[in-house]
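Only one chain is included here, represented as structure tokens and corresponding to the form predicted alone.
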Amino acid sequence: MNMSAASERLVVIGGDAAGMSAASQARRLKGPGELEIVAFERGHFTSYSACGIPYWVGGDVEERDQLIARTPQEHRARDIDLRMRTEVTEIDVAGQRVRARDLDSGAESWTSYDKLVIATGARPIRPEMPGADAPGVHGVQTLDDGQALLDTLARTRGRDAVVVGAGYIGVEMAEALINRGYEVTVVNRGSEPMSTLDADMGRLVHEAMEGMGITMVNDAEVTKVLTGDDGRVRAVATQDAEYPADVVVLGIGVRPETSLAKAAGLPVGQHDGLLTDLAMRVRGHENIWAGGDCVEVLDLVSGQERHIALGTHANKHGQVIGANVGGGYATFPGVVGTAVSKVCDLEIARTGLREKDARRAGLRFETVTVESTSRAGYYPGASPMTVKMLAERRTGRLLGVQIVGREGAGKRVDIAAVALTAGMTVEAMTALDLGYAPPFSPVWDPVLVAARKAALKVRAS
């Protein structure tokens, strides 16, 4: 097909969720004769589920390719000029072009654009300390990272593993390594695991993890990675102790990958993520869009900008960008901060604000915590569940919910996510007509029990 006839060229930097969703949506709206699409991806894979990597490493997902939603060949079959193993090294905003380097040959070239999408994702935080780059120390951000970790596990004779960090990736990787038969120690800088929860809810996660045979070391920071005579990792050290390690997994978190954008003078926020308008257009630039883990998003509850690296948001951003690039119209209004995870059979969920988030936003609030069960107490398989709820003082507006429990706990957070998005009060929530039968819920769903208790507390305040 003769691409020279195309009236416009769209260049996409990044071949995962946001970037390729944008390219695919734009292609649905405009044919090759109207819009030429060139996409650059520096890795070996496109359109994959990074969120699934811990479950692939742990053996729940058998094959790597099960995590790939669409291959490079499938994208190319839709008239998207996808260039793999090619890294964009410079954005020339004034000249409307990007410089890219072929990572295999080293060849560099410039590609002009009429419209640009930046979807460079996020990068794992790697601590600056001795031994952090030693063989056997792994991040788990990409499929390449996951494959490298599996290769190390296949070669390693010892069975000691240390996970640094106890956020979502940290606890999920602890489970993966437990499933692989390792003795797992989690070293966590915070007072409790899962800093996305309040400490009292994180304590429940801590106790459950130790009950699963995971050693939790809280209030501790790894200061160096110790290596053996062969140069490979043999232990990690904190200020007070050493922990043997045949493999180390970094689960400290991620930062927006915006070095390229910042070098080009594009605006970033206080979390280092690109700033966009509701149409996902980079602020101040009519022909540049950005989405996925490299952007900051509006928190609909606090009204402040946040950085949240989740595939759900990235795919939505891509759909919005693709619609706008392709001549349609769409917006991304913001998020309420919903996330769910698990470690073995413990489910962990949260949405909205934690106590410290609410304080930072200048909100006054009441909190309640309730104990309930996932099903009617008399029905087989009923398991305990703890729900914590924050409500704004006087108005009773729901501000946040955290849930820790066993089967059936995690996805209950979606009730609260909808209520937050709708701006509901806890009083209004008590009247929600939720599905009930003994195998699924008590007569009063645990979230509604919390809402009822919160409503009483607000009335009394």
Given for the second form:
There are 2 protein chains.
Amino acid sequence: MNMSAASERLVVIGGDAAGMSAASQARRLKGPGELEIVAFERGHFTSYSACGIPYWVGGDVEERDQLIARTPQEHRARDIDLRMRTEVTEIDVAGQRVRARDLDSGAESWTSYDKLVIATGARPIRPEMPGADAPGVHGVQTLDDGQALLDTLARTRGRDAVVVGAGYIGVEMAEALINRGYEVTVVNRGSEPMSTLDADMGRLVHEAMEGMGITMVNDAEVTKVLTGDDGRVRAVATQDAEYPADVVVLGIGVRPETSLAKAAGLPVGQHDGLLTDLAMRVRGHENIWAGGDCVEVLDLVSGQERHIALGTHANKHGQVIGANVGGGYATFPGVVGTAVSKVCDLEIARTGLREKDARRAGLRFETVTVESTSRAGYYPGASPMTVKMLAERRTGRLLGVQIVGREGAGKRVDIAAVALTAGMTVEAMTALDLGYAPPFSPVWDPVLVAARKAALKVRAS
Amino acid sequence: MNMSAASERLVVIGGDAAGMSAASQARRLKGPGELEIVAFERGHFTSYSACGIPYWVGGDVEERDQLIARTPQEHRARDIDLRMRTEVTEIDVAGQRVRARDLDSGAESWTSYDKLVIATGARPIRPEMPGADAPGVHGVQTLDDGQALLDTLARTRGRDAVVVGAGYIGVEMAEALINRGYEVTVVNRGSEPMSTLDADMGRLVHEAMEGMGITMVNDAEVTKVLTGDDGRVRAVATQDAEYPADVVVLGIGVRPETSLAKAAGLPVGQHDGLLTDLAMRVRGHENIWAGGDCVEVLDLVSGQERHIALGTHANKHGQVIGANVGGGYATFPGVVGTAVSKVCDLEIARTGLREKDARRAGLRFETVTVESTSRAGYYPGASPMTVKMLAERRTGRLLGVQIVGREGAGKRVDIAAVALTAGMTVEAMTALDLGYAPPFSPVWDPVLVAARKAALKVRAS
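Swap state to the form predicted together with a further copy of the same chain from the form predicted alone:
Next comes the full complex, and the chain you just saw is listed first.
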């Protein structure tokens, strides 16, 4: 029997997308008389778009506050007891309570919970090397990071920028710094940028970036950050060379922030992310949920767990958690691994498995790569697009799609994302009834061209 | 046992998308020693994009020949015996032969076939009214039509254009004539333009067209074309009013061109289109195939036959027919009714069932309409988009989606097209892993926002 008068308390750790979506959704389902909600956030901001930081740094977005979807005040107006600048330092699972420290006063106290949501996010990978903490070296995970980087850009008015890492954050930051007038060098450990693509597709990104005046240094590891007399960064060194740098941006990637959860004995997987069930409950724990960048998610194509730090997943997790915490029912079945990004006018998209993912999953497959255009060839603005498709041998099941092109290329990956979710074969995809008109597509959409070629290859395999 | 030395003859009636795709695909599978291919085309052109005509008339496409995918010469170079300006006047099914007339010489002769492909296309609906044939009144179905219209535009350099019909051809022609500097009035029998949408979504198109300076006259039927002393059009009259017109474009739609097939006793359906099986064989006829604008197709959502004249279907039909004629195997399972078009910068898309389609199919459903944006709200160029979604009661199966918006709106309909093909529920759609980055989408894609709202409504139904 439900008791009224705040019979239950929900504690949320982390005030960004997953945590506050969960809190908001739970509040929609249960009023403050039924459910007390306490949320802890160690930073200065709530519910902001970290994905938007490169565009703020690059000047496409003018104000930091445009990236904030909901302020602490707005959350509080919805009866969420939000404690800013307050870091949870311990989870006592047996005692159903968390210890939190006010980062300004240093005061610590325990708060008990009936239900707990862990949304501690991810932490950036910082390379262990001399000079990594020098002024002028910046991460871009948080709004504070973005502001610090903008301060450096304003102060140095330099010429040379080095971006370490060529994943989506790296290429987006390369664009941002180009927009700010810098000479940009991207130093990349892999053989081609965008290791979320196969190397043959990454090669297309590489060539396009060079066409934009970005210097790509592949197969290179930054070993040292060199500083000047003022202690600020002046260059980065790899095993082979030095690259002058008035500013350095680290875009190496992130890891789940699960130290708190691990210390509490909660289960993490191979990627160090929390493991949950389909309702986003931490496995083995009836009253603890977790979502966002701190969890691993099931890859529906490979059947294996992955870690993907992406705001769209965090929001979905939050909705699912909030529904379940609030007495409703929702699940997050998993991902197919869709991602889209751009560098200047180059659009880059992927979904499903790369060749190495498919091999790791034990799959045999065929690959095809086709060139097509975004619109009918005769229509103004038709731009070339390369589509790579992987299909399982024998069954012909779609396994993955990668797209590199210009305007109109990126979001075409959604066609494949839905087809992957539905378990479609490439043969079935050839009959897909996709939107056609000359300003929107060739008469055979590029994804269909790839599907036709893949279907032929599967038949012959 | 197969005989060589052209043991079989394939006859194709109609030299556009479906017919010539079939011929080309069959030729790929069987060389001229195995299969003789004779194709008859009554016009001057083969394999052209009729869908591109509005953009040629409007000036976006400069040359007529850009719309021609493959010329008669190119087809002949692939060992297709293509007879231009030659009209098939009779199909003798029992005798396995067709009679054709050379339109220049008037000579007629019989050609026997082992296999026959009927790809006679569609014919425009011409209103029965005084003056409909006056100089200055134009259809836009063929390249010849387009050239004649361009000649009129060059000659009249007039001010006023009237477009009759507000379907996709009508709105595309309104854009073309705006681009040519005309004052454009669109006269429409329906209550709102784009009757392929529900009226509430058509209303958005109406408002946007008026914003572009196009005069929309709804609920009006053209009763008469008025001519001047020179015999050319000078105005059109409806039941209520007269509209001055230096040029009139008829964009009322098309019907299957099946008079030849019907005279031969071949089966047609409720829409007067040929009925085929899944391999595109005319029902009851082992050696006759049909495809393109002259056939009816199965609507996979409603389970009923429809007539849809669209180049992308015609090309798919041709591929399927060619594979089967050439000894391979392929099927065309049906359509979900996807269409996308634009008028100036307004993008209009639909897939699946409208409300009246769903009712006609005996379905009960919920509808939702949401407003969202094409990109993250803070990203430059984010433009508003309205998404309407229909879902079946109880099962929650997606039934249809309509989208009206600006750049980035139209091709989002593909997400729904694939989901419809896969029979997804709106609940399942809420978890779709669609491409997200601020330049491409809000963190919840507009289609997901609609799916979430629809899922809530289905649960409550």
